[in-house]
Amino acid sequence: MTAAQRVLITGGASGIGLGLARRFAARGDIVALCDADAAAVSAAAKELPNSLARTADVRDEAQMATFLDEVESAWGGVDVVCANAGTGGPAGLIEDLEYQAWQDCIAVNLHGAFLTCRWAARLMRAQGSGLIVVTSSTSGQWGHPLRSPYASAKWGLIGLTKTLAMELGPVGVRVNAICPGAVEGDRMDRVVEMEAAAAGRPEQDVRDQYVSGVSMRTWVTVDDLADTVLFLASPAASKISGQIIAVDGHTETNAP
């Protein structure tokens, strides 16, 4: 049997975060989540009653530290960080867009994972192992018409996954990052609506381009990616660094 692991997930009380939390739980490791919601952080403890759970905002860099620090003093190192925490952001043509609404997804994808990745390797580097998981998008990898904020923060965490890779390897710390595709949940829901609406086109008409847009013609399921994700953390992946995995049953198209 493996030995238990120390986990720490950011967006980790709801969507996907949560899915791996459950996970990682299920089976004997020791987890520690953030999440903004403090509603959803509150469910999550007493669903999780033996994780560390804690509202923070991965935008703030003080409550970020806060976090952390908190971990680093009962942990003292950390085996797996999940760099999850993300937004849809806005949708729209990029000259209809918000300069706010740019730098907040920016923020919370891109800088959440920055803050998030600095404390991993860090502690990674100090104890010469560990593995650091970046939760991107098929959409960082072919772009997204109507969503560019999204698409371009996403883009980005496939340009830190690869240079941490390169930081980090000879330390003996693995990076990957996970592409999900169109993933069933609520987010995907309001995601699909709030497409629809910057289109002025049916939500179904959204959700039917989503799936045709796939060569397996199918929604992933969060259990998909945790699937993915606890493969990575185990020894059967110990020479897997610097990949991007899209787990998304093979996007063709991203056209709106």
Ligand code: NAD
Contents of the next structure:
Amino acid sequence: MTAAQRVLITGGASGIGLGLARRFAARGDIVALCDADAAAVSAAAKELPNSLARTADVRDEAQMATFLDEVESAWGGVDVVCANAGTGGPAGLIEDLEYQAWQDCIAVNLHGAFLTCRWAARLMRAQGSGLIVVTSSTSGQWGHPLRSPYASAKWGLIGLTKTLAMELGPVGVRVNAICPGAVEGDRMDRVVEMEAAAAGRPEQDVRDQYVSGVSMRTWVTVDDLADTVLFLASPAASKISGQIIAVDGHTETNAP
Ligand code: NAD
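What I would like now is the form predicted in complex with nicotinamide-adenine-dinucleotide (NAD), since the data block earlier showed the form predicted on its own; can you produce it?
Below, the chain from earlier opens the complete complex, with every other chain and molecule after it.
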């Protein structure tokens, strides 16, 4: 039986983040989550009444400071930080993309992880222990046609993960990234719709393409991701750091 851990999750009010919050809470861990979607935060707070759930945008330094300071005052430290908040960004050929849409996508996925990881690193270095799990994507390993901002941000997160593992390894802190493949749920429904519109293709074609590029011919579930993160947070993973772990049924190609 592992002692209860203090777990902070960004983008924790829906999708993968909420799945992680549920699974950690179910085994008796102490959970704090933030999310930019206030309605989703209130629903998560109702579902997980022992959690500290707050509305905060990971891009906003002041909002994040308020949230992170509150967690630090309540807990005094943190054991697991999941830098998970992300957005799919726009779909289209680069020559058709707006600069603002590029910037927004990079800001949520990459800048938000900076603010979260900077706080986690300071606390974990002082403790001499801790685990950071960054949510990248198979798009950050392979590239992703029509999604250059997203692939670039997720690729950047891999550089962040590798570097933080080097900076924090000597003091006993582990840093890993998970790379989900296509996850069943609302978000991929929205992504398929957006990519189909950008490419002028039927949605079913785009959906089939996500499966045909995967050796196991499958999408993954939120619980597949949560299983991996819970493993990383367990003593069985005590020597695993600096790893980029795809949970995707093995992507062979992201190209159409
Ligand atoms: P989701 O849209 O269901 O959940 C993302 C959550 O992040 C939402 O609750 C949203 O409100 C929140 N969020 C968005 N912008 C935010 C911001 N600026 N500040 C705080 N919170 C914000 O999507 P998901 O599938 O759960 O995605 C979670 C992570 O997994 C993301 O980083 C995403 O890029 C990554 N990912 C998802 C898939 C997939 O197929 N769903 C695949 C690969 C990687």
